[in-house]
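First, one chain by itself in structure tokens, the form predicted alone.
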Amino acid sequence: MQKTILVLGGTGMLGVPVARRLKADGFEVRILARDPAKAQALLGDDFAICEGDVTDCASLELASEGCHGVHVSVGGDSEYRAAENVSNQAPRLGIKHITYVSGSTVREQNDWYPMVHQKLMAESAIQESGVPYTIFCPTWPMEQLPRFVRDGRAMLIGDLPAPYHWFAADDFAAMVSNAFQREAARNKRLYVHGPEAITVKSALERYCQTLHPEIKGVSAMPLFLARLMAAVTGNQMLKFAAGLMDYFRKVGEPGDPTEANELLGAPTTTLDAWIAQRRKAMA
């Protein structure tokens, strides 16, 4: 008999990849979404999709019923409970697993900033709920590189020296799939990293030279700059990403992989590669 996860967040950037491998594993997958027409639209017919809300706890008990599995990949102010909602349930519905995808600089020394704190609750009520856990600490994903890119410009908020090491999103799905099928993956929380060291502004600069050629170089706002024009403007968007890099700038990377390339297989895919792959995708 078939293992059937949900996947909460499965119409997002990192939980598309997870659906499609745990679907190419052999699980079944049920999607929870507010709008399952789009959802459909996006993942197509081989998945089972619920229509809901992760924060409505009714709609999310549905969605889990008979799972062996939910895997929680959900951003913004509805992260905690989701979480919560899920560790709640999970015991009394019989989960045998729950996979969660925090991210790398997400530890108690950071806990002033507003987004790590949501982390570190929704990653306390998933290890308190006595349901057998892993948690992920991806660092940047590779697919974050389009969003740098805006009206024919590539642009940077604030100066990131640090290099990161980039994965590729269909890799971290090859990792959370895994993690369901090995028993030691359970209770593990583990880092994420791919296999190169980058720097955002050298990152965009190789995205753009080959999907972008039209773009001749990489732009940088200062953060003061930034700060100042979102103030001016009452720009929320440009506050939060102010905000955000500068974080980064403060905390850098953070973890070790070894672990987590042990248990699950370590990311493999180069930027370039990446680059390659998606340049063949779009022609």
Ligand SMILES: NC(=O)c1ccc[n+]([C@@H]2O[C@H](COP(=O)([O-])OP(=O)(O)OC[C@H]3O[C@@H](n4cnc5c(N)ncnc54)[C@H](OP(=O)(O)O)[C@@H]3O)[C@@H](O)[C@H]2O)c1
Contents of the next structure:
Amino acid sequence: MQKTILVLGGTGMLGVPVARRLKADGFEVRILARDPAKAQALLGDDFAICEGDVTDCASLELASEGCHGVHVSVGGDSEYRAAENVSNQAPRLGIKHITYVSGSTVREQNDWYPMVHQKLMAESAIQESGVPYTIFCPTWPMEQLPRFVRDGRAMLIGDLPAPYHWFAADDFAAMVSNAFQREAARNKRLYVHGPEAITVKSALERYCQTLHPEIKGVSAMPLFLARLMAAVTGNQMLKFAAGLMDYFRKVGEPGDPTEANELLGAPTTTLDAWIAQRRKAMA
Ligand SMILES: NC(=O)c1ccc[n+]([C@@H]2O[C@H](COP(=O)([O-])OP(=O)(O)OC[C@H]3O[C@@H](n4cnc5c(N)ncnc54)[C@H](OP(=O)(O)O)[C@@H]3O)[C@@H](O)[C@H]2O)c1
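Would you mind giving the form predicted in complex with this ligand, to go alongside the form predicted alone above?
Every component of the complex follows; first up is the chain already shown.
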């Protein structure tokens, strides 16, 4: 019988490729979605879409019933609640495996940053549930690059000099699917790094050269200016983005992906290959 995996955050940037990969690998896939019509339009008819919210235990329990596994890929303020609710319900519902998308910089010394604090609590809830788990700590996905392009400009906030091992979301999705299929991935916390280390500026320049040739260069708004503009205009998104970039500048890219690569297969897509795939998809 096919095993069923419930994906929380299955309409998100990292959740969509995971849902598709699980389906392609022979799992039945359920999506818990706040907006089922949006989920259906995004994913098509091959997925069982359950209307619900991760903060609503009743809808989560209904969607989880009969599932072999739950994949938690929830962004924003509800992330900890998602992990906590899944962890509380999973033993009773007979869930056999929980996978969770944490982050490469999530570690005790970075607990001062609210996102990390929330993720550390989420990790603890899952680890203490007694249900086998795989916690993924991914660095930057290549799919982030388009988010730096807006209104005909490619713009960074602050200076991020450290190179990152960018990974393609499809490679990550394959690792998540493998985690559900390999006993050895149980009760592991695994770092996900792509094959090449590239600075954000250089990655964005290469992305724009092929996919936005009209953009002539990548500009960087100094951090102090971003903060000043956010304060003057009350722009909360800019305030958050400036804080996030400052955080990443301070913490770099920790973690060793060796164990993840051995257990689940290393991400192999290079930035050039990913850009070429994206160009083909857009043609
Ligand atoms: N993107 C990155 O660079 C990156 C890197 C490392 C780790 N991560 C982690 O990976 C996870 C997923 O990231 P992402 O970039 O895929 O995020 P995303 O694109 O913002 O997607 C977030 C998902 O969470 C869902 N969600 C949020 N609150 C919910 C709620 N109350 N009930 C049900 N669903 C809810 C959203 O559903 P709606 O469609 O209804 O909004 C969406 O499907 C996050 O934990 C993030 O921190 C991301």
